[in-house]
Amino acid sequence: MPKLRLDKFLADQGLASRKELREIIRSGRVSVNGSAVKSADWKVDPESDQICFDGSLITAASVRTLMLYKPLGVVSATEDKNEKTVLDLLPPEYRRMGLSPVGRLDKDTSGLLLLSNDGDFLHRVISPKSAVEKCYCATVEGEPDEEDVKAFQEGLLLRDGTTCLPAKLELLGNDRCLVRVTEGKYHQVRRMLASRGLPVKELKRLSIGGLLLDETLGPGGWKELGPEDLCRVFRT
């Protein structure tokens, strides 16, 4: 591994911003191989050097996956000239970690979105072969009924000729329902409901596989996920 500036390495681990770390390093709170280092541009090799922050050993956490409670009005992209992106919701140090949305939620859809810099995990989640089920709560114009449930079970042919695999529609009463799909076609849930004469007024993703949205985060909130959380994605 090539050597890195000390402040960059620590920022990549999400400890603080580069600006904050320069002051922390100058104060003598960081050591390399047992000796205090007060220069932010000191070069370190994370694979061979022992780097400590306030006495705690810091190791490179190169692979990160976050759960984000995506709010309305934000696009699922890494950058956009005109719109606020999901990465804009994160602290600067996390925006430098190479995170990308795992699949997408459109601008007018809220709820669970994963962000990861683990390419293998990302592709496994979105691959049709994995058939990871995503659950959405929809509020629609009209009232879905058992005929709509049956149509979803049989698979839908959309107005533009797109074929959708069989999906699950659960009635919640009045104008609300749950939709469970294993595909990720463009605006799929909205288009499926619209094809049944049920235009969507509100849409929120609740789960990916067996991983549920942490409602305590609130819109715009996020948290890091551990190995057990990631395994839940592939459970039903």
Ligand code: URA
The other form holds:
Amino acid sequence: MPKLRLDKFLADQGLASRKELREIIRSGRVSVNGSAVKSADWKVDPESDQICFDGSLITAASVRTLMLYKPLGVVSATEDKNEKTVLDLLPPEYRRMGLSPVGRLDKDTSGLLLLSNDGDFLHRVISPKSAVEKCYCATVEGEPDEEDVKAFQEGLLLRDGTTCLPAKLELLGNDRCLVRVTEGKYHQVRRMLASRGLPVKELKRLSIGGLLLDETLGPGGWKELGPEDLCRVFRT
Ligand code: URA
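I've shown you the form predicted on its own. Could you give me the structure of the form predicted in complex with uracil?
What follows is the entire complex, opening with the chain shown before.
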């Protein structure tokens, strides 16, 4: 494991904020291999160094991934000057674990969002190579029809010249449909439907790969995922 700053290591374990930790470290409450260390930028190797806080051994937290039922009105970011972020929905200890949204949902899109501090997992999910299918339920202005289904299958050309890979459109009747895409371009589903003259009124993500949104969570609810859940993301 590469060496990292003492304050960063302790912050990643959810002990306190970087700012609070600088003060804590300065006061001598943290030791490395038995000796008090008072500088926050001291470099530690969490695998070989014994790092203690008030005498208790602190070990590297395992990687964590959460499922969040993103509500409308919050942004998929870790911080924002003006807007409430998805991290603001979590308890303080989780806000300090280095979690990031795995891909993005628009502020006015709800549904399944993963948050992870596992960089490898995050990159694997969003990599075009993985082609993980995301399923969205959309309510639109107008009524999608079989012509739209065909156009999605063939791969759409958006108004600004962007080309989309073939995608699946499933008609649910009236103004509702399911859209399945393997890409994650900016506002992709809204732009795809708009290109067919079907502006989106409501959009909700239901699944990522074989992992379904747990509807019992309710908007703003979240839960930790285990290895089985994470494998489902890469299955269809
Ligand atoms: N496509 C969109 O247009 N918006 C989202 O939030 C996700 C996919």
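If you superpose the two forms and keep the largest set of C-alpha atoms that fall within 1.5 Å, you have the rigid core. Residue numbers count along the first chain shown, from 1. Everything numeric here is computed off the predicted structure, so don't read it as measured data.
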{"query": "Threshold 2 Å Cα movement between these two forms for residue 225, core superposed", "finding": "no"}
